[in-house]
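Next comes just one chain, in structure tokens: the form predicted alone.
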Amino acid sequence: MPAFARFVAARFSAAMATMILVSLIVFTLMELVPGNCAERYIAYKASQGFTITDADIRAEEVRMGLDRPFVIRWVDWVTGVFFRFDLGESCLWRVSVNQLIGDKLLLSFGLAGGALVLTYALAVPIGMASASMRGGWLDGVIRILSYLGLALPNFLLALIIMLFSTIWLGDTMTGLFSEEFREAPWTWARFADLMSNAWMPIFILAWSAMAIQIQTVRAMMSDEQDKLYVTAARARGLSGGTLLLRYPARHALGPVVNSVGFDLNRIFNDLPIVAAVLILTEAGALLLEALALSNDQQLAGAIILSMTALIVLLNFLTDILLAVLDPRIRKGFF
């Protein structure tokens, strides 16, 4: 079996017990949340005004299964999410989390993904010419703005652009879609209109991944720079941007491209507070509601899985990437 293949293959099982892994200790979290989804829906149908019994909650746990073992339980919905793609139902509304959260999860991971890649798009090139030019005055204000990025949290980035938007412009500047689109059937309209809503979150997503990648360029290509190989082709005549993307920046760069699950990661745990900040309507303002407020466990696990397994997915992906850029990682597979 070739090298890559056998590659490719540990990594899809690595990333597969990922998964599973993760799935169980979800599981298990909700499973150790005080009352179960029978007894909650329970209480919730007595808060308006039905009267209940034991015999109530008993017969609703046999509905929903919960009288069979843990394990049985755990198999069942993992093999309904990986294989069905079904993600069980709320506790609450008594409804799929598939019908819940469709729309509102497609939006947040493309907002996640639309920061990933801003944060890439500006943090490589202005990381790589932060290190071509050590010392000089841009150099200091790419610093200078790379630290105020690590230290300025998110939400707070989203306050302050809030404040001085409904300031200057007298709009808050929070929501993803317009009023006359918020309810409105998916069209080329509304697609617009999102997008001419997005860039702010999406901006403010990218505020710390962007940082954090412009100051790992920027030391990855230094070091690279001072290396010998470096020097031996300035001296066969190399310079400027041809040096720099056919040296330095080919070795440089391979744990920066490792490290884009990693800022996946760190965005999404960014993405409900900040959606609570700008009244964002997505999964992300979705699992705080379902973990403040209404504690609705199915709810949030099936959010927290699938933001996992996108995360997951990405990393794989980063792996395989990075395999075909330097063959050299192919002779380690974990």
The other form holds:
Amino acid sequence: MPAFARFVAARFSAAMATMILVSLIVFTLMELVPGNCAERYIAYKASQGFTITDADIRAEEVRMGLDRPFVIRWVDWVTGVFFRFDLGESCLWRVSVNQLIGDKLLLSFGLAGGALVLTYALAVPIGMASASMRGGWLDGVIRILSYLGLALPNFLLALIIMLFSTIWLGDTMTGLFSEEFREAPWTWARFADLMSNAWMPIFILAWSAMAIQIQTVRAMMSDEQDKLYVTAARARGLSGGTLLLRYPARHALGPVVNSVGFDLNRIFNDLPIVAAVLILTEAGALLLEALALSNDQQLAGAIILSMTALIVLLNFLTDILLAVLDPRIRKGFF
Amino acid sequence: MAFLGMGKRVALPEMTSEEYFTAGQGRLIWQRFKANRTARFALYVLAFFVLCGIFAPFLSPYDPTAAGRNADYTNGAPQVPKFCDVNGCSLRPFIHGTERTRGPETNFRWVTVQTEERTYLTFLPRVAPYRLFGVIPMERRLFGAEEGFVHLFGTDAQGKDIFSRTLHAVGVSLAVGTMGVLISFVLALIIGGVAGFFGGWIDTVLQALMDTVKAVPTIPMFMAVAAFMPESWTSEQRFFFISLALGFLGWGTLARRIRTHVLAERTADYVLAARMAGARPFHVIRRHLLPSFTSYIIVDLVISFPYMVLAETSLSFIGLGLKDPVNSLGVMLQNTTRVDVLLNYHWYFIPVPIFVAIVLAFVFVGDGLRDAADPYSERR
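Show the form predicted in complex with its partner chain, please, because up to now only the form predicted alone has appeared in this conversation.
Everything in the complex follows now, all chains and molecules, and the chain you saw is the first one.
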């Protein structure tokens, strides 16, 4: 048990180190944008007809705390984010980022989580089936599809689905909510409406992660199937699904669990662009808007940091899960 | 059963056993690659598109920018060259002329109708002088129309020829990908090589850095970096900045691979011998370690190439990457989410299958090279 606690502690500190480094990179990027918050605010006031002097800018900087050294501001920002869930203040809108993001970040996490679940719910059985029918026509079809998943990025798939649904269904299939629910508070009816619209974006988001995962599962399963322990199990009279699930599938589980965090990364990668195509009102689209249109670095930094935090957390959890699941590692701990 | 086949070496086609045992690494890889039919076909496809991209100015009938636009045929449908029509057949391909009309019968919308008039295509017509690769002066293009324009893939809202734009876009995407891959390769080589060779705390710190770069979602990060570009930049400046950013964000995976290779090889006897002979670390890495896994690096570069191209496409698509006078797939797909495009102008999407084919070709060539570079893959 103490060995296990040490392992968890080691993984945890590694995750924390990663997060600190990520926050440093994101914060530096935010700082590198020319013109700080005070200057931009003053420039705005100047455009409204006020006469502004250099002294006014300096005074505004002091008021916003921008005169403090870089490191102190960074620590301030990071501790605010992690301990008080305070994502800072948007320079442009002059309200807190929390208020701007609202439930959009949760919506993004929900979409990404749904896509992740769908990825594994489909990729694992399909990959296993493909491996057990190696060389057959179904295997061929699955392989072609999964290669297409590599070559046809999610946003192009979204575009193509939009193209065909406008031609044949007369509906672009965009948006997350129907009109009457767009600004409504959360109720069951709104949730049901979200689900009736969200299945398509979730599928599109899962698309390329699924393609790669099918290839991984297929490769792992076909490698393991030829091994002697599987032949031995078959000689003992096991066959079909029982044999597959009890022996090679458990062996192939490791790399699959290991890549959950990586797949979440892949899904977050595609989220802003798919959101732009399908007009999804969630944090990915907000990120795009913050970067491309309004140049709102505080908002963008907060969203990137939250996404990365979720990925790092998931990586940490899967590391622990893998250690518990895999008897070869577990025996050393308990 | 795999172990029964061990020891029996399957000779490669076209190679006697003596040739086999004396062949160099490169020759062996090439022979194994050639034996893989899918990969060989993909290589031909890839070579075809690379040539298309390089010679785009010659192959495309018009200038892909606003300079070559056909103002009388905006949002025009693709014109398919024909040999026959109601008036009989001809040996030279021709297209039908078009006329725009508007009236009660078309619901007062401008509609393009085909006329019976034939416009013959011409081979190697003389056009306004241009420069191939920016240096070679040329005054002929591969084909054109006798009078007026020919648009194989139709035109966009400004009347720019989509066929010409697509060919140029192929070239631009490949160029961005090449630059990005080269930059990330140099970075990965330095960081991965140093981490693997020196080990210890340097390795720990650099590994933490690699983990961090891998954990951050690339495209959002990339968007943040791309947002730095001032609006006033020229398209060339944007092009270089985008390639640079692609390289700087894409080195993580490759650096890790190089680190692993170096780590595995650095205790080998030949490295020890070189070090005892007084070779400096840089010399050892460059002359002894690198050649031992060059083939793997090449494979990794080919595999990472499509990701670079796709990242550039995504960025340009949302308007943070390349901009209009420069063509890339992403630039061409901007504005295609509008309902009138989705409903009426389907030819805007013709470049999509072409790019899917290019990326697929890269993936298959990469897979084939990976199998060919793996000396154990033969026994299967």
